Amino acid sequence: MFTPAHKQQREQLLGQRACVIWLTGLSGAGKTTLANALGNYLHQQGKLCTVLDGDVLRDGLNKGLGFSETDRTENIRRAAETARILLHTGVITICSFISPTHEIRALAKSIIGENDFVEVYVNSSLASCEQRDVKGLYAKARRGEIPSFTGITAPFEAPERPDVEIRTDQYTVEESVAQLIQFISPRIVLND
């Protein structure tokens, strides 16, 4: 079992404060783009970090889970448990998941722990997300080919008080990444 002392020892060894940075938002809002850019930046700064992405986890650990409410909850529960394990080994963990409801994000936060959970709302209008639609998912959802698609036939509950909100429909990728880096950088500094 992990204890705060174990986490602190690993943070001292790595010279960083570990946390879980949870990016939430609609499909196509830019979560994965921001997560990967932040991960690359932190790596260049000598920080040990990893990115957990919804699509990647659904191809492996969460393979076989669908998009029913029960499966979505289980998807996030498994992702949060994985993030918690990484957190307690001192790794800065960047999570990119739609996590569409207040309840599902509260579950992730309760598993990870309030003091180590940083909620980032990657906010982009539905129109902008549909315009980007690099995977063609919105078009399929509009044709009725994807049931329970967040933002079309399933709800997305915007976070009421995220730690930070990044408006990717109002800023370039570079500007959005810079905002995220500016917010996160002081939070991963190891206090003496």
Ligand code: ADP
Given for the second form:
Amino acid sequence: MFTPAHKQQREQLLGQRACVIWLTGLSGAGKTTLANALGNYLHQQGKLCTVLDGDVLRDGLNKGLGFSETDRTENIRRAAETARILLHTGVITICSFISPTHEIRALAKSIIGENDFVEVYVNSSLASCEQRDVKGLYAKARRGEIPSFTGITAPFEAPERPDVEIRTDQYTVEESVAQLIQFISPRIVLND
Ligand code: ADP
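Having seen the form predicted alone, the form predicted in complex with ligand ADP:
And the full complex, kicking off with our chain again.
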């Protein structure tokens, strides 16, 4: 079992402060785009990091889970437990999950621990997400082919006090990535 002392030892080894960067927002808001860009940047900076992505986990660890409230909660619980293990190994862990409700994000935060949980609200209006419709899911949801689709037939509760909000419908990808990097950079510095 890892303890905070283990985390510190690993942070010393890696020369970085570990945290979990939790990206929440509508489908198509830009979570995966920002998570991967931040991950690539941190890697170039010599930091050990990883990305846990909702769509990817649903193909593997969380295969078989659907979008009912119970399954969404289980999806997030497993993701957060995985993030916690990585966190205690000193790895900067970037999580990209719609995580649509206050309750589900509170669950993730309680598993990870509030001191190490950085909540990033990737905010794009429903209209812009729907206009982008990168995966064609909004069109399907409007046709009634996807039950419980966040923003259309299932709720999205915007975070009330995120640590940072990135408006991806008002800035370019490059600008949004730069804003996220600027916010995260001081938070992964090891102060001894
Ligand atoms: P999500 O992971 O939230 O479902 P994706 O990252 O898969 O979203 O898709 C977001 C889409 O929006 C991408 O095609 C991306 O290029 C586009 N996009 C436009 N502007 C931005 C921005 N400022 N930040 C992030 N993505 C953006």
